[in-house]
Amino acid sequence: MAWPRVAMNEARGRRGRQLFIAGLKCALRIAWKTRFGLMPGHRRRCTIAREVRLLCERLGPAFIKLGQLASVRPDVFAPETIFELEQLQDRVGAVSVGAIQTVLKQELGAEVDALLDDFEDEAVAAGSVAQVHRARLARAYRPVTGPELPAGTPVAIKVLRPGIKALIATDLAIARRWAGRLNRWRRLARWRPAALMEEFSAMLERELDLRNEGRTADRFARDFAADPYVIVPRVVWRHSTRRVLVSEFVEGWRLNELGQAERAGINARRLAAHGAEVFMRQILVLGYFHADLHPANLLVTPKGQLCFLDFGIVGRTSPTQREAIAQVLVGLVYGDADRALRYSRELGLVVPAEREQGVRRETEVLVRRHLLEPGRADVRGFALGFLSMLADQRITIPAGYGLLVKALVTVEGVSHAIYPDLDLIKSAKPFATGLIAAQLMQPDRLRRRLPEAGRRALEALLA
């Protein structure tokens, strides 16, 4: 038995070596293209950012996937940072369709010949952790919501890539061995680079069973049972299991394709605006939303939906953050900096009292540069010259702050996908307005707010 425990940490040690050299290497580059740290901030961190992003590719699943996850924390990382993080490739060589139906096999207890009809051998998608297939179903199947999806009806068959759990596990081994060192830098230590890699390890862990996105798609497609324009591929249980998860196959454009899509007659331009509509609908209605939006997991059909794929990374939202983000947004798309700022402190934002005043005006100046001023509003370029501002106020970025401004970059990068020229901050006043009202109008926040009000209207009556 001491054998394979032996082998076991000698590849660990192997793969331990290959990923300090690289990050040496890259910590040499860093130190070479930035001059030894005295290149000017914003440059500075693009070009860390940079490095970051093509290290991740060049370690594999596990970096790659911890990359995708850190791109959703702008409270902890760089603005260039997580902007750049968004860009990871995770797109590599099929393994040999040989090799995943062994995985179905061992997965659905049959050859998938004898439950699935016509399986393509050749993969839809290869990602660095999991593939897709197409086959047709054999048998008629009743899903959770949505009516019944019969017999030869094109599905989508994604499986996890032989081995890839040891090798994420001994790669997280590692990944952790390494933040506990960088825990004890007093600089560092205030990120707490352990308990975050303790959180990445376990939303990754549970990204590696299928039947968690499984669940979160079904839960979207109930959601969004009633929206026409909205579509959730929805999981056949019967085929699905911990490695394996089969869906509906959905056929359609995506995002870099959507030329195509103008000239099958698409209405881009209101799917663009329902389609930001959706995304902040997911925030701050319904506390929870899909982190990982990127060309490959939206697609628009050709019915003129969008259709949502790939729930492996999700988002979530409290109820008090969402109040206070609906406030935010208000300040934000009405121009109203200081309302912006004076709802930010319920989500944790605070500003020193010598700090307040100069924060507000480069905060009023980014407003009305980057959302007022020009033909169309650029919140990506606001999203990046709020959260650098206050990184270089040294202003510790709160997680809902970060979470609003990060995923108001991710709406305008959808929509301007689907149709350029959309004004997200015009289109988002409409829901954002009924939404506060609709707030206002709560039963408990009129028992909180009645009270008071009726003091001051009587003050105003007998002043």
The other form holds:
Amino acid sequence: MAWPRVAMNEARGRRGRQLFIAGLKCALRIAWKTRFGLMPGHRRRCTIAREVRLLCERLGPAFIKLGQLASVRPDVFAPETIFELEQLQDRVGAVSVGAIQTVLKQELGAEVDALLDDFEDEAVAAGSVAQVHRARLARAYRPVTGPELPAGTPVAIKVLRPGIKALIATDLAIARRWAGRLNRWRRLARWRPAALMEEFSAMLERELDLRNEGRTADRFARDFAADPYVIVPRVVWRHSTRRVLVSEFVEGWRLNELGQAERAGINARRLAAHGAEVFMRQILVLGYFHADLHPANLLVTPKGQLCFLDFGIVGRTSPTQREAIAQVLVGLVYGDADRALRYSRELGLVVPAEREQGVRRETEVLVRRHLLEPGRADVRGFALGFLSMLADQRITIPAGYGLLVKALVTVEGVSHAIYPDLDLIKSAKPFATGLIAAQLMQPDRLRRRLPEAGRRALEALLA
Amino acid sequence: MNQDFIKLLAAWALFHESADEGWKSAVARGQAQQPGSMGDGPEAFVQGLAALVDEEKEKLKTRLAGEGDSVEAAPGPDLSERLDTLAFELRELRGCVESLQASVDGLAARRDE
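I have the form predicted alone already, so could you send the form predicted together with its partner chain?
Whole complex next, starting from this chain.
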């Protein structure tokens, strides 16, 4: 019994040394390229971010996923790092079809041909954690949302790569050990590496159970059932387990494949504006959102609908956060920097009194330069400038706040991939206004505010 | 005095009539707007808002009329929403059971091999 443990420890030790050498080489490259840290701030951070991304790609699936999780935490990492980690490439060669069929047989208890028709040997997509094959339903199935899927419906079979769980567990154990050591360094302690690593590990382990992704997809499909422009592949639970997720196969173009010819057949402008609104509705109304939204995870169907894929990473917003985020959003889209900063406090952004004037002035400049420029707003430019300014002023960025800024950048990226000339700020105005109106009309809020409003009206009349 | 009071009421009625006509034309113009035109300026915004409010008013009228007919025949929106949520949760549970069954089948087949 002791032998496998010894072998496992040896394998872990070997992998640990491999990772250490790769990390050391990366550190040396960073030191050299940043002239031992003497390079000016923004350029230095960009260089470090690029090297960290390349390191994650070299180290494999666990680190690619950790990098992707880090890219949605602007409250912890520098803006240059999060925008660089967004571009992590998760494309690797496919595993042999035989290995995938073995996993399917182990998971479902029968040969894949006995359960599904026309299983295609060639993978339609291959990532570092899972790969996808196409087949057809052998029997009709009634999904959790929407009408029955008839026999013959094309389905996508997502299968975890064999051995991936063990590989990720080994890498996570090593990364946890490193994080524990980094925790002892006073300079790094403010990032709480060990706690952050625990949080990321829990998220990653959750992502390795594909049923979680299926449940989120069902919920999303239900919440957008009335929206004719949104489509979510429905899950076939009869053939889905921890390691296998079978869902409806939706034909369409990924946003990074969308060319002029494809755009010509759809109302791209309307779809881009609607896409932005759908994402804002997730964050500001529903309280959960697709946190891994990039052009490869969104399809545009020939009917001009948006199809959301891959719900592995989901972010959540609390009601208080949603209310404050809506107010900050209104402040930004109407160019009211003062309002945006005032409500930012409710999201936990603490600006020391002596720096308030400076922060307000710089925010106003950024808003004018990036958001109020007629014709083309540049949300990404604003976010980068704003987050860098806060970092330079040594102002801690709270989690909910970073989330808002990052979400706006994502919305802009997705909308521009559909319709490059869309002015996001102009399109967001009606939605933001409607949202604030809905917040103001809430009975609880009205009850709270009416006596005060009545008193003020009386004072004005008497005056 | 009596005549003045009648005049005051007439002015009040005229004010209401003009406001009503203004409101109706704002609603009509708002209904004729293209989606997304509310951001074109203050007037467009007010007209769009008037159309939204009018639509909500019509919904409220229909709901109140329905409530008056019979409580059993037309359940309130709250009840329908709860029923819808429960039905969805039930279907979610069915999905969980089906997935568990698939896992059990997989494990049983491995044991029998």
